[in-house]
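Taking the form predicted alone, here's one chain by itself in C-alpha cells.
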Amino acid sequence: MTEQKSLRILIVDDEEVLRDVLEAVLRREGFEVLLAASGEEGLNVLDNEEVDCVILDVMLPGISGIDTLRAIRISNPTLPVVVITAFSSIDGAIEAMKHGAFHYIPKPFKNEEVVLTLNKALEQRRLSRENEWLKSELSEKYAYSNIIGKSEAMRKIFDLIRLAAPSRSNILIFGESGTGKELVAKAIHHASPRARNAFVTVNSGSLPPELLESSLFGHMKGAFTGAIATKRGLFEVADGGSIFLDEIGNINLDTQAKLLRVIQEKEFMRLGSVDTVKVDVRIIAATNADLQKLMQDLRFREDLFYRLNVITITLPPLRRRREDIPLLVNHFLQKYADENKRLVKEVTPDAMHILMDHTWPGNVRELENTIERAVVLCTTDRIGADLMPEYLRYPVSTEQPAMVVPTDGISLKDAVSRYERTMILQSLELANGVQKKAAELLQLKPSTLNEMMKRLGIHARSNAGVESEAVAE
C-alpha cells in the first residue's frame, strides 16, 4: 500500500460534533486532518507536526481563539488560519482578521464554503512560498556569490556545478573539513529546476543512529518512547527539492540500507508504519572520509556508494589555491565589518603575508574565523600582524626538528607530552574551543581528545573558548 501525500489541516474547536463534521468533509476532499479540542492542544500539535492550514474557532475554553491566533502568528507567521465563529460573534472574527487570520466563516456554514475558503488559503500560501523562493534565487544568484575563488581549481568547480545542476543525478562531494561542501551543495540546488522547492541539510555525523533515522524518515505516534505525535521526516519536507547529507560516511549500515531504498524505489516507511511514502528528492551527499577504505572495512555499502557517486565533485583544500586567499580575506573582512559595525577597510601587507604563508588545515572555515576575530578586536581601519593569532605569527616548523637531544639527555615522554599539548591548544583555538571540531583537525575521535586533554591538564572554557594560555597574545 502506498501512502498518497496530502495537505494537512488542523481543526481547533471545542465542539466534538463540529470537529467530526469538518473532519469528514475535509477527508472526502483528500486532506489529512488533525484535531484539537482547545487552543493549548492546538499549539501543542503545531509544535510537533507540519501543518498547511488551521481552522480555528474564535470561542474556545482556556486560551481564547484570538490568543491562540496571536501565538500561531508569532511561531509561524506564514501559516494561513481560517477562523469560524457564531453569527453573534462577528466582532471577534473581525478582530481575528486584524491579527492576521486569512478569512472568517460564520456559523452555520455550508460545507462548500469551508472547502472553497480553505483552497483559497492554501493557494495563497503556495504563491507566497513560490515568491519567497524566487526572491531567494535572485538574491543568492544561485548561491555562487558565497563561493569565492578565481583559481584554476575553483573555475573547474564552477564548471562542474553548471553542468551538474540541471540534471536529476545524485551528487557526491569530497573535501576536507572547512572547504565549503555545503555551499557547493546549495549552489547546485539553486541552479537546478528544483530551486523553488526546499533545500534540507542533514548533518549525519552529529546525530545518534536512532535519532537520524527518525529525522530522515519520520515516525508514527507511539513508534518509540517519546514519540507523542506522528511526525514527518526530512525526506518528506524535501519532496520536490534537494536533501544535503553531510558526513555521509558516518551513517550506520541499517540506515544506509533504508537510504538505498529511497534512492532506488523513491519511497520509504516512517518508523512504526507499514505504509510507504513516495517522494521525489535529489540527494547531494558530502564527506571528508575515505569511502573506499570504509567499504573495504565493511562499514559503507558498495551499492549505496555507486548510487550516490553518479557525479563527483572534489573540493581543493585552501593550501592548494593560495591565490584565492586575498579574495576570501576581503570578502570576510567586509562581511564581519558590516555585521559588527566596524570601519575596518583592509589588511596590512605584513598581516596578509602571514595569512598567505599559513597552511590552513581548517581551510576556509579557519580563515573565516581568523578574520572575524581580527575584525572584532581591531580598533583602527586596518588589520595588522598583531591581530593575527599567535600560532600564525609563530608557527611550529614542520621541516626542522622541533627539539634536539641535549648532551645530558632528555625525557622523551615529557617532550612528547609538551608537543601534544601545543598541538591540542592550537587545534582548540582553531576550533574556537569546540572539542569536536578540534578532534577533526587532529584526526582523532572526540573521546580520545577528551582523554588526552584530561591527561595533559587542558581545560576548555564554557564560553566556547580555550584556556587562557591558548589564546593569550
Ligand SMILES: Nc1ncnc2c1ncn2[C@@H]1O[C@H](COP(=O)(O)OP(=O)(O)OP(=O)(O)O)[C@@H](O)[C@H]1O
The other form holds:
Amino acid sequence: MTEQKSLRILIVDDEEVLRDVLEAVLRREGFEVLLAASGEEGLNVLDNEEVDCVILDVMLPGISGIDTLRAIRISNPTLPVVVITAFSSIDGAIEAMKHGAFHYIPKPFKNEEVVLTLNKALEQRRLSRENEWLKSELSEKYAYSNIIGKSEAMRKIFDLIRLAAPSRSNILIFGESGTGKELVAKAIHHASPRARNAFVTVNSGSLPPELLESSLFGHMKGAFTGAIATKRGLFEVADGGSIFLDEIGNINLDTQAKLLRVIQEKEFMRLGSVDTVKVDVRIIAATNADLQKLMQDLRFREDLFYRLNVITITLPPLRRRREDIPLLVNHFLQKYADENKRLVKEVTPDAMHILMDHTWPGNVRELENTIERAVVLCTTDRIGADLMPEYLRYPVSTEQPAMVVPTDGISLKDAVSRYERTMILQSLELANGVQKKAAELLQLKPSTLNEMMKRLGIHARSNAGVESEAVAE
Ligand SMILES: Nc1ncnc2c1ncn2[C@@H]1O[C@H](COP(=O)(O)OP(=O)(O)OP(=O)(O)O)[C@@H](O)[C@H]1O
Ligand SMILES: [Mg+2]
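Given the form predicted alone, corresponding form predicted together with the ligand:
To see the whole picture, the full complex is given below, headed by that same chain.
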C-alpha cells in the first residue's frame, strides 16, 4: 500500500480526562490528533491548521459548543463535525443537528462507537469531495472556452467552433441579444492559429458612419476637421488576428462597400490617403438583425453578405435549451460567489423552478444578471425564491408559453406544467393574490388550486394578505 497521509482530527473538550482517552483511542487508529480545551481554542486551531474532522463537546465553558459549531459552519462549511452530548441533554443534540452537525455521540460512549462515527463522517466528507470533483469534471466537459452548455444545440455549436476555428474563413454569427455571440467570436479567435495576434472588437452599431470608417481604416492628418494626427485603423491593429464586427446590420452602404474591398483585395486606404495598406485579418461578424430582410430592402449588400457568411453559426435562444439553465446557474453562482467572497452554494428547488420557467428574452445575459443580483443579496448559503426578482416570481406578461416543438424535442410534461403555471400566475395576478378568486377564474376548487400551486412551486403572495399555506418548504 502506498503511504497515506494520516487524517487529522481536532478534539474540542474541556474535560482533560475525556480528551486524553479520545486522543489515545484515535492515535491507536492511526489518526493524527490536535487538542483544544475550549471553543475559542478550537476555532483558533482551525484558523491555522488543516483538519479533516472535529469532535466537539456541546457543553463548553466560554463560547458554547453550539456557537462554536455555528462559527465552524460559516468558516468551513464542508468540515464534518461530530458532536458529543450527554444523554440527559437530548435538546443539545437536536440543536446541534439544526446547526449542521450530522453526527453525534451520546455520553457515556464506547471507544468503538467513536471510531465508527468518525469514519462515517470522514466517508461522507470523502464522498462530498468526490462529488465536487465530479461536478468540476462535468463542467469541463460541458464547457468550451467558458461557453457553457450540454444541450444538443450547444454541442453542435461547440463542434462548429472546433471545425471553423483553424480555417481562414470569415464567420457570421446570428443570435438574439445575450445569446453569447461575442463569447463565441472570442472562442473562435482563441482556438485559431491567430490566437497570438489581436482580437479587435468593433461595435458597428454605436458609432456614426464617419467615425466608424475612420476607426476601421484610420485616417491621415487633416483628412477631416479634427483629424489632428495620422491614426492607424483597427484593421491595421488586427493585422494577423481577427476583427469582430458586432451589429453588422447597422453598417451603412458606403462603409459596406469599403468592407467588401478589404475582404476581396485584403487592402484598404486610410481616410485622406491614396496609398493602400495590406492586411491579413479574419472577419467574424455578428448580428441579431434579419439580414435577408435588410437585403430585400436594399440596405445590406448581397455580395458582402455572401463574403461574410462563409460559415454561419446560429446561437439558439435560452428558452430553446432549458436543460442548460441549471448548468449556467451553477456556473454564474460560482463565478459571483468567488467574486464577492460569498459562501453561496446552491439555489433552492423553488428558485430553480422559477428560473426554469422564465422565457429569458434577454437570454444568458439576463440569467447572469439575475444570479449576480441574488448572490450579492444572499445572506445564507442558499439562494431561495425570495431572492428572485419580482418580475420573475409574478410575471405580468400575458405572453403564452410558446407552443412550438423545437427541433431537438421537448418534454410535454414540462411544457404543460409551464402552461399551468402561467395560467395560475395570471389568475392570481387578476385576483390580486386572493386564491379563492383565482380558483373561481380557473373554474377549480380552491383546494385543487392550492395543490397545484404546491406542485408547481408557486408561492402565495404574502403582501396581498393571502394565506400562505401553499409555500412549499
Ligand atoms: N453559453 C454561455 N456560457 C456562459 N456564459 C455565457 C454564455 N452565453 C452568454 N454568456 C454570457 O452572457 C453575457 C452575454 O454574452 P455576449 O455578450 O457574448 O452576448 P451577445 O450575443 O453578444 O449579446 P448582444 O447581442 O446583446 O451584444 C456575457 O457575460 C457572456 O459571458
Ligand atoms: Mg454582443
